Every structure is written in C-alpha cells, then in structure tokens.
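Take a look at this one chain, the form predicted on its own, written out in structure tokens.
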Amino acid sequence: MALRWGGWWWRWRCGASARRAPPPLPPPHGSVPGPGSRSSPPVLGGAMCHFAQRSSVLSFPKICNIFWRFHHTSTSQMCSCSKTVSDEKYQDPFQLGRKDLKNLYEDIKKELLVSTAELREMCEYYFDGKGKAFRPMIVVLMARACNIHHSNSREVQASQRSVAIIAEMIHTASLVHDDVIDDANSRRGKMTVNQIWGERKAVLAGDFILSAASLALARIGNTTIISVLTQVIEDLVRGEFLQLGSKENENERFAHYLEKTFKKTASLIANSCKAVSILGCPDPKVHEIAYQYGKNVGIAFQLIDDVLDFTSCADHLGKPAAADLKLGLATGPVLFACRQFPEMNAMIMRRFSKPGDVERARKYVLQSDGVQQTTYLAQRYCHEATREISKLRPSPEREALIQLTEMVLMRDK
C-alpha cells in the first residue's frame, strides 16, 4: 500500500514544524474576507462551491489571497480535521473493505473474456492486483455507509459491488487511452500498453475495456444507474479536451484547471458513490451527500497527484517526474507559483515548449509556495468531504471514509 502516515512527511511537504490543519469550514454561502480582515478564517467561497452549484469560481488572484491568509493564520485558530475520528473509532478502510473487494481483479477479468489471446493480455495488463484499488474501496465503503444509514444493513448488494467493478474498469480504460495521448512509456512502475503493443492496439484495448464495462452496467438493469455512470465517460472525454486547451486570462486559468480536474478525476468517484447510494437508499439527500463526498475527495486526490509530480522521484511514483510540465500542462503548483513569478505566464501560454522551459518552471515552482498552497487547497476539499459524509448515521464505514480523506493527503505516490 503506497501510503505513509508519518508526521515527517507532512512537515517536509508543508515546510512547517507541525501539521497545519484546515481552518474552520466556511459559512453556508461562503464569503471572502477583505484585505484587512486577518481575524476571520479564510474561506474558499466560489472555488469550493463551483462544482456543487456548477456556477462561478473565485478569480485566481482571490484564491491566492485566501490561501496567503490561510498560510499566515496561527495554528491556534485552526481545528484539525483528523480530530473528526478518535483513535478508538479508527477504521483501516482497506481492512474494512477487503471482504467486499476479494477477487476483485479476477471478477474483472471474467468480464474481459475474449477469444483473441493478444487482446485479452492487453486488457488484463493493468488488472494485475498491484494497484491500490482506491476507487473500488471508496465505492464499497460508501455502499455500506448508505445501506446502514437507510436500513441498518452492512451487506453490500451485488449491484453495488458491480458498480465498484465498473468504476475500476472505466478508470483503467481511461489510463490506457491517456497513455496513448501522452505517449507515456511507464505506468505503475512498468511499461505502458502503448509502448509494448503500439498505439493502435492500445486504443482498441481501452475501447474494449469500456465496452465490457458498459455490458456490466447494462446487466444491473437500472436506467438511473446507467445514466449516472455514462455521465462519467462523457466527463472523461470533455476533461481531456479541456486539458488540451488553455486560457490566456490568468483569472480564468484556475477555474479551467478545477473543471478539468473534476471531469478527468473526480467525476468517476462522485458518480460511482452516487450510484451505490441510489441502489441502497431512496433519499435524494443521501444521494447528494455521496456525490459531494466523492467529488471533493476526487478533486483533492488529483491536487495531491499534481503536487507529487514536483516532490516525488520517478522511481517512487512509478511514472516520470515533472510529467505534466513535459506535456505542457499548468497544474495547481504552477498556477500558484505564477503569482510569485509572473514570467511563468509566457511559458504557460506556449505550454513549456521552448528549450529550458520545463527546467525553469520546475525551479520556480520549488522556489515558490505553489506546492504548499496546492496542498492546503487539497486539505480544504478533504475537509468538505468530511463535513458531507458526517451527515450520515455513524458507522465504522462512515469513519473509514473520513479516514480515507486523511490517506488522500498523506499518500506519497
């Protein structure tokens, strides 16, 4: 399991002598304190509610000012989201969900039965049991938490487990396709499908995994669930198109980045959580809780992923470091760093295409507080996820989902 809980990691990541916890949650409608309002806790306002309400986002300068105030707020004013779960209530999510995920990859391979040996080998390549199974874990824990909330049943329904399988299949298909688009040569510490079998066959393998996931989805026999999960595939495509583009206006870049992050990463988690909640509970309020939890955890997960691109070595990540810069992508750490080093604007617009751009941009990011600010932003999303899931009836599974938000922040690859 590629997760570390040592305090040294946080001190190194944030450059602080002690762990900085998120500030208190914003008021219901969110507001941005004025420049002289240091006593009020910083809030995300529009940035946090962008995906909840699918409306506006705070301009990037405002976001930066908010996080500057957050950074300079004394720890005595902050409350720790890790205090949400006491030591007595601690539940290891991976232990708690192990029963429901037993034979997960074997069951996925059963969905991929094909007569052509080469196609089968390609499709099964990433289903080797060495992945974290992070998405299926969230899905089965959410299923149990919603079932307990509604009927006090801890059993995961067969249809809910199918959603976990489908989520992992969609995710893996997207990885295969992403590696083709990015011309990636390593994934999870081994060569990519496109490097071994070529781009054309890799595209077909990704397509086949998606088709198998679609068949599994159809067998659930619920049109609402089909609608919810097919939204994920649409979002993946739209997110990839967003990633291929960029915004000239500095104020629009962060909104563009967060929208891309939601569609490419968080939508799968959010809608999979929503799907199992629909299958286990008829209450629309519970469906929204599940969706909001998945959305916020998903965005935080990607924010930390973008941080690790600057702070972890290639061998540890299992993929090349600084990969995003090499692809011309301006992620959270870059966008925050750009506030301190405006000369990065020109590099962002030309997608780091000139010789030396990648090295210079990486240097600027590491000299700035971009990594720190992106980590703080991830904390805020995790805190919001905790706030949402805490609305459900108490259960070991609910506490495990809260612990998962901590694990998202603490992961090192």
The other form holds:
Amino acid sequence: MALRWGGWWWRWRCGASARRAPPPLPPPHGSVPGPGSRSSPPVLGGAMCHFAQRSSVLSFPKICNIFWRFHHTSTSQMCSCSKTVSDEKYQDPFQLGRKDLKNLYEDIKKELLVSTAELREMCEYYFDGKGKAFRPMIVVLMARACNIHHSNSREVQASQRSVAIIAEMIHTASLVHDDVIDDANSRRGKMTVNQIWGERKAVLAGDFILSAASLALARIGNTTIISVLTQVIEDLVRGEFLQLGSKENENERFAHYLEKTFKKTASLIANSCKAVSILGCPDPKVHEIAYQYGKNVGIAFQLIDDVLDFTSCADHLGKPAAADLKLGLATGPVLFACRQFPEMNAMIMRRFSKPGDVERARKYVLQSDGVQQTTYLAQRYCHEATREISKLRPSPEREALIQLTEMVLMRDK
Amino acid sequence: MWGALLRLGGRRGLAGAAPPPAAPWSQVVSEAEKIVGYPTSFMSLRCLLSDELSNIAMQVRKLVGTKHPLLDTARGFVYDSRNNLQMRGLVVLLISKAAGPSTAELSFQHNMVSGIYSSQRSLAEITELIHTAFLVHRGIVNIGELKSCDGPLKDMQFGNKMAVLSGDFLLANACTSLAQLQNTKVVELISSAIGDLVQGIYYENSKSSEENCLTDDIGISTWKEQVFLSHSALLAKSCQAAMELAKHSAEIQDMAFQYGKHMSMSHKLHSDLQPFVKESSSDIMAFSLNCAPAVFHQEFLGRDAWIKQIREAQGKGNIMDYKKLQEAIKAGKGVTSAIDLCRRHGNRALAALESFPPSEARAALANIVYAVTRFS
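May I ask for the structure of the form predicted together with the partner chain now, the form predicted on its own having been displayed?
Following is the full complex, with the preceding chain placed first.
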C-alpha cells in the first residue's frame, strides 16, 4: 500500500500535539525509489519531512543506504510517523557531545581531591581521557534531546552534567572492584590498579571513588535523582552476584544472562538517562523513553562486548580476549552455540574449569552461529532503542543518539 | 577494651565531677538498649536475610581452613559478642533519643517509637552497615605479597573475591537506605564520612615496607588527624546526621558531632592503652607500633632513639620482644600522655552532652564516656 506524501505528512503534523508545527514541507528532492516493501515508505517519507529549521535534505544515495540498512535490520513494522531519519548531515555523536565532555575528566578529578598523593593517583588512574567516555556522552546527548523536547533549549543544565560525571565515576569504581574480583591485570591497554598498587589499596580506591560520586550526587540536591542513581549502585552489586551463580536449565540461563547484563551494564545507562530526563523535562513519558533507550542500548552494548571477546584479539581490545570463558562465564555467543553443540552443556555447568575447556568452547563458538545470533540480538535491541528515542522531538542530539546505536553495533573494541 | 570493669553510674553533673562508679560494660550496654527500645544486636541488617548474603555465607564456608582474613571477620560476627556490639548504632540511637523530638517540625511526632524517629533508626543501621562493610574490606590480601606459607593462591583469590563482594553488598544496601531517607544533607554527610573512613584506613595500611619503618614518622597531631578519619568521622557525622533528620538546630547538630568525635577518640585511645595498663603480664599482648602511647613516646624521645629501642627489642632473630618494648614505653611519658589525652577527649564529649536536656539517654551516653576513660 503506497502512502501518499501528503497524507503521510498530515498524519505526522497531527501527531505533533503540543509541539510547534514544523515549517512547510519542501518539494521532494531528486528522484526517489518506489516503495518496494512496507517498511520503506515511512523511511523515505521521514527523510522528506522537514523538521529542523535548516533546509538541508538528504541526498539520494544516502537515502538508499539508510533504507537498505533499516530494511535489513528491522523485523517489526515501523511505527508510522515517528520513525524518521533526520535530514541533518550525519552527526557524529562524539563531536556533538565533545564540548560538554571536554572538561569531564578534569571535573571528575576535582571531585577526587584527597590529600594523600598515592590515593589520588590511584583514583585518577582511569580518568586519563583514554576511555571511550561512552556513557557520559550518551548522558549529555540525552540531556540535550530531552531539554529540546521540553522547551527547545539545548543548554545542558549543571545538574545534568553532574549526572554524566557521577555515572562515569560509578562505572569506574565498579571497574576497579571488578578487576580485583577477576584478578585482572590489564585494562584499556595498561595495567590494572590492583596490579600496580595491590588489592587492598585498589579496593579502597574503588570505595573512595564511589563515596565521591555519592557526595556529588547529594550535592545536586534532588532526592529523586539520588534514588534513581543509587539504584544503579545496588544493581551493579546484584549483577556481580548473579554472575556468581549459574542456572541448570537452558532457558533459564538465557534469562539469567540478560538479567545480569541489564544489572551490570544497562542499568547505569538506563538510569542516568532517566535522571537527566527528569532534570530536563517533567513529563513521565519522556522519562520512560529515556530509560528504555538507555536500557536497550546498554544491553546491546554488552552483547557486542561479549561478541568481541570472541572475535577480537587482545591487543586491539586493550584487555585479554576470551576473558569471559576464563572466568567461567557463559555469555551470549556461548549460549547460542550450545544450542547447536549440546556437548557444551557440561562445560558450561563446570564453568570451563577443566583444562582445555576454554579452548574447546572457543572453537565451538566460532564454528557455530553464536556470534551472528548474538549480534542479531544486539541489533534488535538497538532497533528498539531507536524506536523509543524517535518518540522525542527531533534534534541533532536525537539523531546522534540514533547514530550511536549504529556505532554500538559497529564497534571493534 | 570496652570490657573494663566499671561500677554503676549516678546522675550527677557530667564533666568535671569525679567519674561515678561505673557499671560492668555489659550492663552499660543492656541499660542503653532498654532505653532505645530494643536490643541492637538484632538491629535488622535486613539484608542478612537476603539471598545474596546466604550465597556468600555458603561460599565463605569454603574458606574454612585457609588463611584468608575474611574468615576471622566472619567469625567475629558470629562468635565474638563484644566485637559484634554494634556500638555505633547504639550511640546514634541514644543521641537521637537524647535530643528529643524536633522543635522545628511538630508534625513529625507521629513517626516516633521509644522516642526515636524511624529515619533515625534507619540511620543507625546504615552506620553499622558501613562500619561492617569496611571491616570486611579491610580483610583483603595483596596477592603479590603472598608467600607459600599463606596457602594456595586460589584460596586467597577466592577470599578476596568474597570480601570485595560482601563489602560492596553492604555498602550498596547502605546507599539504598540512605536514598530512602529523602534527605540530601544526610546523604552528603554520610558520603563524606565514607570518604573519610577510606582515607583513614588507607593511612592504617600505609606502613612502609622499608626496613626501618615498622613505625611511621608521625607526631601526635598527625596521629590524631588519621585516627579521626579512621575511627571517629563515621560516628561523629552519623550523630550529626541523626540530628539533621529530626531537623534540630545547627548548634545541636554540632554538639552531636562533637560527642561522637570525642567519644570515639577516647575509645581508640582507651583501646590502644590496654596493653600498657593491664597489670597481669602473663600474656604479653602484641601492639601496633603506631598506637597512641608509642607515638607519644616517639615524640618525646625523638625518632632515632625510638628506632634504636625497637631494634633492641627485635634482637637477633627479628622477632619483636613486646614485653621489652612495652617497658621502654612505660618508662617514658607515652602512657601518661595518652591517658591524659583520652581524658581530655572524654571531657569534651561530656561537655557536648550538656547541651542536651537531662534524660536516661543522656546519662547512658555519659556512662559510655566514663567506661572508655577509666583505667583501673
């Protein structure tokens, strides 16, 4: 069923509700491929819809490219008017967020001012600017997207920026502890804190970073935000505990894996997105959108991380590969592979503890479609994230967040 | 330490008067518990009933037979009722009761049980959670420093893992409960207290492994700063936070802080002094070379002379003769100075209590001070 441009645009206009009506539609630019399948018209229609103030329009090759990718990755019907592709130029999320994040690490270090030089050095060790700063970036982009949605103001509030800082600190504190728990000796291409200073001090450093994060959180002065972000701290610990246990039943295993993934990785992103949305906009629907975006992106991020553990080599990753197997953890690729190779069950149950298990398991995974299945699953989560975030008023930041889901899928470290 | 024998206290004025005959420590505690409404040894630590902790308990059993310190910490909870006293929580409850209902917000009253607001009870629990979390986190071992006599590496790694996880679990619970108090000022106070505690423990740990540094080169004022961080800050700030929860004035908050601070300083000094004031010398207790009497002694004697005394006590086999060292310290002014300092802090704690109206709770708090400043 071909959708008429006019009718389509009319429906979008009506759906815009309280927002300002966008400027009138420019005439379709260049030739447009005929709608081949159901999923294509909304994409193209969206491309033709003009949201932003500027008048740039996507070029034809780009439309084709985007169309193809969406066609191949989407499995559910696009929701009608809110699924759009911006006619903005490709927005590099890192570029967009760069200004806000420029002094992020400096500001974090200010929170970690402590008189003992060595303790400070340990705490600052990972805030050297070499991490991906992925989480703070999502947070500031989400902050802007929500601010624009609510009041058309792009300014990031000080409190929202604090949330980005706090999220990164909580994340780092958990990394420091995780490295002690896993007895890891390298991360981000350098030695771990426990490797250099010993486990006792490393645990203290993690505790200190956490306390500093908590202090910064209290200073925002908002009890709701405190509750939302404290939930993360609880989830991180519970996630670690989930990792301690294991399930017999194959079906339970997957649910267990996803729950652990949520708690250990996605909760932080979901709740920090929710926190900035609360600070930027009073509408609970927006809070839910932000939360769902963060949750889905977070899960996708971890799934890809688990894939990379199999497909990438240690130097590139910055940390040892096949690390999960060596820790006895059965992640996505393994769980999928197990469906093809039931002999893996025994290895999973004994957490790859017998000599040769790790190597065998790795081979099975690479022979199976475990990696592909996990990647596909990640794509679906990304798609869901995109679907959610598209409900917000359009903005460069919103597009960047969509772009980010692509980047999550494409990353190689 | 806490267990010094004392006779029952009366209700005379607090600071300055001769300390009343003091009660046995257990009696001080049980009186105090009655005052606050229920035995604090059952103080919920609700999370103890959680799945996660029973998981940990099972895992910690695997540590039996190993040398990981977590086992001692865990044993301490189960068997040693003295260490398990949850002193901090009790003090927070007492001071909450002593301060009485909020004068600022009269609508607050309904939430009180035995004269204490439920938020204050929660805070007492949080304080204990944090204290316990750090007891656990103190019990981590440095893998790189292990020797073969410490046992299999795997056991130590496993013990570390359990210690980190359980400590984190307790801290996370503390944070969650803090958030539920819906008071950002309290979260600020307690978060900063945690930061202080970490720094204090860090100093504790920072014994140089250099050969001649069995003891730090610190004077008594540095010692006081470090001990404040590791032993006082948490209680002091919790007492203050308890006042904030009831919306008491800044002055009352400060007095509560002062009580918490000075009482815990006295407690630490009292504890440090035990090896030096006990008469029976059949069991020579080993003591830290950074304990208060030793630090004072070093300050009076000069570092070089002190190091010399340590070496003499170490003898040829590098095994410390604590009795000899103890005598060296007793011969100097270290012990009396430490006792003086303990009493000075005690008096300041009592002075802070004057700002609270007379009550059973206040008397109990005073009794605690008498207990930790008594050396006989």
